[in-house]
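The form predicted on its own is given below as one chain in structure tokens.
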Amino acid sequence: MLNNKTILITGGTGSFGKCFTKYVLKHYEPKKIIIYSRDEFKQFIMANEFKEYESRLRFFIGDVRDKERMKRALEGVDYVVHAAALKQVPACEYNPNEAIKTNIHGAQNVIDAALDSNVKKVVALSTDKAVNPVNLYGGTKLVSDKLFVAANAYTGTKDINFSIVRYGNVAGSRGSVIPFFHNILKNGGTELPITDYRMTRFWISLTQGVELVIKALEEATGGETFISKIPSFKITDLAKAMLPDCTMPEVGIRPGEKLHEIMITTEDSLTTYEYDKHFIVYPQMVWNNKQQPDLSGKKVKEGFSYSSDNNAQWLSVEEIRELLKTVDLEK
């Protein structure tokens, strides 16, 4: 369905944007992929990395905070993947106004520009931190999610819909625990600090995130939140996988950090359906007759929740060790 389509990715020079671009160019024949971001140097680096595909790539300097620029960029675009955001929790806490401008106002600008253009589908990336948020980043992403779901109420007769893909920290992503441990070990350390011995996380790769976004582009009818079924792991088991004989001092949880990643709350269970490899949380408010659940799935029981501590799938130390071989830690 991406063949001969023009796709724009906001924040396209980031890890997700690069992986999405590579995946789409390998598996489909898009007409054009537009990388929309504000850092000319990162665009220059990415253009050189994708030199062989330069006829299908366009690099558009712009900021999601600038609605007029966003409108200009969306001319002739079929699909939008909204990945641009301020994501670092401490940075958002210290610069709340900036986080609001990018994560909330920027989201509204993407929505308005898409509604004013001939865009067919918009998929916005969410995060586990938007679920019962305990920090400003999570709060802004919760608002962003609500904006994208509600955008379906304003489509009128236009053939456009908005949906969300939610996942947690990608394995090996910048600022996450795997590269943190890796740097300690690379410098000869044997002590891997654990914030809390009870802490758990989901394991998802960038490629799995990309595949879920493509699934949303293919199947969304408007307002859905797509969530992958992925395994959980204990942070202590991750440390053992990276260095079997390491010492693990417990150093205390950081401000704004959660013990577990939560993807679906008990309140969401009322409109959540389970499928073979994913869940879909459907909107509680429905604006048109296209927004009907895919009945090939099974409605979850009332009170169901999906978090990294109550998961049915768990990675062993050995399984984590094997998966670590697939993580690029020298970025």
Ligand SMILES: NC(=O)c1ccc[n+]([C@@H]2O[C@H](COP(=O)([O-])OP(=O)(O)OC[C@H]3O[C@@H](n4cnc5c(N)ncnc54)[C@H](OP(=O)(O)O)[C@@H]3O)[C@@H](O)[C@H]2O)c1
Second form
Amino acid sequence: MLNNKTILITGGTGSFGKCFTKYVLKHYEPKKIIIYSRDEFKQFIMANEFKEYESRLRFFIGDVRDKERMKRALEGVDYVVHAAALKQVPACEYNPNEAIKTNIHGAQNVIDAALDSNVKKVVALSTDKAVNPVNLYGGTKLVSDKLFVAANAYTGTKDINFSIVRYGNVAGSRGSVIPFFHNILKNGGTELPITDYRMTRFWISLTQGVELVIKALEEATGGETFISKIPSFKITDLAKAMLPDCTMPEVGIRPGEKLHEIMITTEDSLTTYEYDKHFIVYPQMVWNNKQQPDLSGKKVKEGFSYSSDNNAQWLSVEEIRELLKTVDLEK
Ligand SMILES: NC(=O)c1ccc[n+]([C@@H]2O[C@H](COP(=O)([O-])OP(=O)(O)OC[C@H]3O[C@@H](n4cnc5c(N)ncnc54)[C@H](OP(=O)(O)O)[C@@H]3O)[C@@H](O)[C@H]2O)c1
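The block above covers the form predicted on its own; next, return the form predicted together with the ligand.
The complete assembly is shown below, putting the previous chain first.
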């Protein structure tokens, strides 16, 4: 489905963008992948890393805040993956207007530019933090999600649709708990601080996130939010897996942090379907008849919710230890 297609990734030099690019170049024969981002140095480094694929890669300097540039970049593009974002919780709290400009205005620019060109599909990345948000990063991503769902109302007779993929913290991603603990242990520490003993998280790898985006590109009809079914773990079990005899002082929840990652709320349950490996939340408002639920799945019961503390699938300490071997902690 991605063969012979031109794909543009906003934020293509980020962790997701690089993993997506590598995956697509390995498994498909795209005509071209365009990396759209601001920093020329990150693009230079990525171009060197991907030298063997240079005939299929293009690097486009541009800001999602710049609608004209976005429009130019989308000429001849079939599919767009929107990954560019400001995503550090404290940075967004301190610079709220910057978060709004990139995460909200940027999202609207991607939508407008896609509607004004011949793009067929747009998949935007969301986060658990957009669900019942408690910080501005989550708040801006919630608005972004709403914009992408509503964009389907403006497609008219055009063959284009917009959908969303949502996941939580990627195992080992910068600023997350695994590299934080790893750093303490690397420097000889034996004390792993836990913000709250009750805290749980989902475990997802970047490759799983990429695979779900490709599924959305293949199957979305418009307005869906795709969510992977993945296991949960307790943060205390993660600490035990990283150092069995560690001490674990409880240090208190950080500003903007949640006890559990929520992917689907009870309110969403009214329009959520369950499939073998994922859930799809369909939009509550339907603007045209292009959007159809995939009826091969089962509608969840009213009142259902999906969060890292009410998951049916849990990782043991031993399983976490095994999974940690797959996480690149030296990057
Ligand atoms: N990492 C996670 O654990 C996680 C979890 C859930 C969801 N997500 C979502 O996944 C997406 C990608 O995350 P990531 O981890 O790959 O982020 P990342 O590594 O921080 O990369 C962000 C990318 O966006 C680009 N960017 C930032 N501002 C931009 C702007 N104004 N215009 C154009 N490009 C811009 C950055 O490049 P330049 O700075 O050079 O422009 C970079 O390529 C985000 O939407 C995030 O909300 C991430």
